[in-house]
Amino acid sequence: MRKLLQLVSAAALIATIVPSVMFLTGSLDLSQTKLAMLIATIVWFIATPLWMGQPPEQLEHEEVVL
């Protein structure tokens, strides 16, 4: 689930500096990139504060050798 989330941040992240980028080469008009960096950010806000500060998970196989 932690990485689900993190996926999820790391798209909306990307997905609040790309809006800006195209309309700066004029591919997207400024209400369309307003609305694109919005929506992203909402879901960053969202899914960013349920994996962060939480304990990576442990993998099945993983074994403690001492």
Contents of the next structure:
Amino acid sequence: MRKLLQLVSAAALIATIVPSVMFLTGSLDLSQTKLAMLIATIVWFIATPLWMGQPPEQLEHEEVVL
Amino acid sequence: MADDQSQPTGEFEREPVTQRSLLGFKSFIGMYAGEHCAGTELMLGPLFVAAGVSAYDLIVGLLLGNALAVLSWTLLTAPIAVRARLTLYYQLEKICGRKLVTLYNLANGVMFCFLAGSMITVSATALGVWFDFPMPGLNDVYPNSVGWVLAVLAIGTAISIVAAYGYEMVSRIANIAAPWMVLVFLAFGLVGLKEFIDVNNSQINSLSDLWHLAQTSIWKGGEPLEGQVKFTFWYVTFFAWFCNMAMHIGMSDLSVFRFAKYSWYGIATAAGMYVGHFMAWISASMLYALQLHNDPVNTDVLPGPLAYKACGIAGLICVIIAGWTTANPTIYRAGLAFQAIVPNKSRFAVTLFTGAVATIAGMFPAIAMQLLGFVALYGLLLMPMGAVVFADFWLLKRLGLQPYYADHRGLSFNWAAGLTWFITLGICLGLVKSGIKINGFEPFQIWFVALPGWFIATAMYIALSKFYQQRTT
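Based on the form predicted alone presented above, generate the structure block for the form predicted in complex with the partner chain.
Every component of the complex follows; first up is the chain already shown.
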């Protein structure tokens, strides 16, 4: 689960910067860029607190409980 | 700019850090990269443009100035830190005595309050986008609308209450937000660059095309805006070098690097300098240059609207988080500094009081709008004590004098250190006021004077120690 969350966070980070790169190259307009960055931001702040700063064993325990 | 939010606390306050508690190189990279991507970067970048900086002066000045800052940490701060492995405060107490350290705490706390105030100002500009109240202009000194006062009050109160309860939660949010925030800062620059290309109908096919655009449209140089000092190469270089002077030459980061295995870990500060004080400043300055390009009359330096135009709500969130996560620990630290002066008061009450002072300071836009000068003053104020630590550690014993003299003699106020601090500051401020010109250039402006000041302080501490130790031994 921890690895999956880390993958989601990594994807969110990439999705935070890629829209502005695409805007620079003319592949996205500014409103699309802003929307994509907002979605990436939401995903980052939902996924990352679930693993960053959490001890791995606590996550494992929660998985068992769930 | 940054505060010392990531300093390890609660351990080894009055004893050397043990070998088992040392941290790896990566810890310092992460700490500095996150710490120096703060809310104030969104003010400082635009203020360079307001100061009429040119492309060459900005880019090369920042490259050189940040390199000098990294070298200062690596060659001045870290070598003492890994040998003594003490906090700055404990080391100062051993050199200066408890009463002089209390005075140092007071000066540090007051400057922290104003710094936190400017961070609250930055966050409040984001609320202005949502609530559309009049916001302060570049040369405003006093608050200019009820909406502005209420916005600063709301953010300042919230930050102060959280700081009073302890900032562990905000510290965690800061750590989580750091990687994302760095990328949003980068996005500011990319979006700003694209908009510049579009408004100029430029074709960028090579680096020389990009450099041409930077020189002719983004950082054109020329006269500064009204009320601002013209910044050229040496101004940018010295500002980048000295803006964290309190931390490196002033030795505040002894408390951080006492956990380093080797002194070369000081180069980890490059992560903070070249992410925060290079990329972030350049990105933020591009957004402001674009605003001026589109509307030369609109000189307002307002991070909220600038970020919103570039990156929408994600940009606004970045402004709020960048301001909040740095103001919060700054208020907490200022509270701790003040509590050392009034130990019978609770930390909760002192932090709330500190937050109130910072909030009131944040209502006055003059501090944030004149941040270039304020930051230089902050470094200058604490620099002489860094010189005292340096001379005490490396030179006194070799000159036949007693280091850690207050500790050795049981003094509460080492007059050699105290007078070094006061007289150096007096000389430096006198030089700034003198307006002395050499070939039409003022070498003793607030941005430069700390360099001769450090040598004055070092020499004075040695001379005064010789006199003082002979009299009191």
